[in-house]
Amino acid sequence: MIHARIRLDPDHLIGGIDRRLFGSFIEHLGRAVYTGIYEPGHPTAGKQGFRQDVLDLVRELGVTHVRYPGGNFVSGYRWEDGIGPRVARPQRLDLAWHGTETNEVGLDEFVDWSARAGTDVMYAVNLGTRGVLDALDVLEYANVPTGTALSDARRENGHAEPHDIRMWCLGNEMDGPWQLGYRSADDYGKIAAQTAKAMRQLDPRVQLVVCGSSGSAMPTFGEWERVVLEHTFDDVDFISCHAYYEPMGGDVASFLASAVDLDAFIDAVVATADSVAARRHSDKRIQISLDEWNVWYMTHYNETEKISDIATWPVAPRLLENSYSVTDAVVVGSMLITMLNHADRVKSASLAQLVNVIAPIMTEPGGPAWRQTTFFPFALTAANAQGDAISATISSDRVTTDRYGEVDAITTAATLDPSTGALSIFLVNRSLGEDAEVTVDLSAIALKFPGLSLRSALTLSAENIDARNTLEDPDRVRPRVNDSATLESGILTVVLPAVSWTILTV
């Protein structure tokens, strides 16, 4: 069995948890909008066409904004061919995903449905192909209440009040070559700088995310971010992180430490920052959105889903349809275990992404909408992590991996709302074949809290690890009681399953 101790210090606070860390992504992409949050048929369905049962999910899931059109669509999208009557609304190629976009769902609907949902709206603007007044218009668009030619458009289609939009992305993956409008870190740099100067000059109060890297193995990683924000330092808040992790060759040993790439790439991308800003002798701190992140088996829609023949772009295809499992989840969990470790720098992320195209929700057409297993450890983590998360000192044994060297075998993170007390302890086995005892030492908290007890443990674990939820078997995987958990004289223990992913509630 493998042993690791844990010690908490809820004097050394890591950071406030931001609640839009709980975000999530919303893409014309496949069936997240069409048959996933919108079917108008659907049994559950309501005037606007948007699927209760969806938005029932939705709430559970406690996501707290959506990022949205994309994404990859963003670079190629007419916001304006979204909003009006349907009837001449224009139906377009998408070239991102080869499928047919007809446009029933626009920004003014997608803000209905954020409302129905209780979410936040993180919208992207089109710097692929479009540029500042592009950009300019759909802010107006948005958010000006009145008096002029695009406001009062907006009050015409049924909006009398503005959108009141405040996390804008300034592009999506510029840094790719699979990009609409591509373009160097030199170039992408000036054109952010330009647009987020007239987006204040419009509306002071926005919020704006400047594109970095689409992940940490991409060539220009590092560099894209140092020069892009050499141009665009002063004027936005955030810089985007993508990271999107599945097992290379089988190595699900290495597939089960993924958070050990994010924690570096995190790191890599705040010393960026920070550099440039200490160039600068600003005080400024750059924070890090993580507007895109998940278990992706992106090798499978290479090889097999990509849609060639121009005459056949479908409307809706089923693409990016992953089931997840066990180990999945578990991967689910370490990163978000790791991003409460940097609370100090990520406030924001997106879970990319949120319906039927790599998403926690899955829906049938016409039929049910059921959780997958990567949906629990999201779902209890925005439930029961407030607060700030706290400094959690670990001694763990080790596993090899192939690709990280040797790492802990259980990573942590904890979070304690000081208004209440409530603690959450977040564990993660990554041991493909050990159970682990691991031990956490609470006296600092009960110094602090007297009369500590055990209120909940909950495991995500299962014999088979690549046991998955379907639409025939809904409920095969879901977190179960954790009856070895004991808590006595400020220790609590607890034994965690090989490939688990545990949540302790004190």
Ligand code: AHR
Given for the second form:
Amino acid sequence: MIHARIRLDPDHLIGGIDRRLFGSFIEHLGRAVYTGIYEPGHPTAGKQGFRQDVLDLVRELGVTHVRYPGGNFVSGYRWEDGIGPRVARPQRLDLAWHGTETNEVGLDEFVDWSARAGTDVMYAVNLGTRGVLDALDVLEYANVPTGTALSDARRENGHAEPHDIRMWCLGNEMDGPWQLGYRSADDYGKIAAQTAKAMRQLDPRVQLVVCGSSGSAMPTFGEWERVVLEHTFDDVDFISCHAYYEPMGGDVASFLASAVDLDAFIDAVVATADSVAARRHSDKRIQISLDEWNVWYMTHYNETEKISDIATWPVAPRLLENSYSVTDAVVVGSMLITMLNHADRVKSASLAQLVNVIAPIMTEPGGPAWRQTTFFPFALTAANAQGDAISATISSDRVTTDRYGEVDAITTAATLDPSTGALSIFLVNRSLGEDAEVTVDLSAIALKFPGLSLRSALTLSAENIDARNTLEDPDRVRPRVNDSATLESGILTVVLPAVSWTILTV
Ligand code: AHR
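The form predicted in complex with ligand AHR is what I need now, so please give it after the form predicted alone.
The next block holds the full complex; its first chain is the one shown before.
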């Protein structure tokens, strides 16, 4: 049995939780859009062709904003292909994913879908094959109320009110050789700064995200952030981080400790951004937008899914349709814990992605939609991480991993809503073989909020950690009440099964 002791300190705030932490991402990739969110003719589809069953699940997931339209896709995208009468919209080849894009869904439709989903739009401009003028055009189309060529075009296209999009990404993964039009940090920094200044000249309300590294393992990591921020520091609000994990070579013990890497990644980017600030004698703080994060079986994509024959690039192929296990959900839960513990600087994040493509929600064309295992830690964290992230000091037994050495077996984060006293504690047991007995000392919380009581204890785990939800068996895995949890005299005690994610609400 593993043991861990946790002490919560309500006076030691990490930071307020920005609701934008619970964003997600829809790219024109595979079946994310077509037969994902949009499927005219589906039994649940409304007049505009959006699947209501998917909309219901997106609402249940608690997503706050959705990044769109890519991803790698955006670096070859001509946004104007996706507006105006559908019959006049061109078909194009998508060089990023080797598909054929019909452009049936574009900016206007996506904004309508977002309104139905109750989410904001985070829009990425194409800085791969396009530049400043294109970014200004799409911003004019989206945000100028009326009286200009492009705002009037939007009105003619049925949207009298501006879309009023506030969060904008300055391209996507511009450090990656796979990216159409990828550049050196210096070249990207220059075009990103020019684009940012121009966009702000048009609409000073926009919040801008400059591309950081596509992953902490990129050879240019660190130096990329420094150079890009030297160019863009005054003109942007966020720098992006992208982080995907999978069990490399089948090493599940290290995979379960992926959040250790995410932790270091975020710390390094914060330090780099603050060092740029220091050199400028500036007290401005660049925030982190973790605008792509998830478990992704990328090796499988690279080795088996890539479509090569140019004559056969299909519409909406089944790509990146990862089926997620309990283990994957536990890793997703631990990444959310890391984000909460960096709530002072991670002010926006997007689970990549939302539907069908490395997604918590899956659909069958003409058939049902269902929740993957990863749906649950996201939904429960989004619903219950309210108010502030507070310090959770932990003393935990350790587990050994090949990749990260010895790490705490238990990882945790806690949030406290100062207005209601609602406390949520998130826990992961990374041990592959041992249950854990955890005690949480709430005495400091009880001083502020007397009469504490345990509201709920839910755990996601399974006898078979490879269990997953599928089309045939969509409800096999779900969180269950953890009967071991008790709260007595300010001490909460709970047993966490091996490889599990837990939420306690008090
Ligand atoms: O989310 C899938 C892909 O991962 C995105 O298109 C890209 O930005 C990243 O490499």
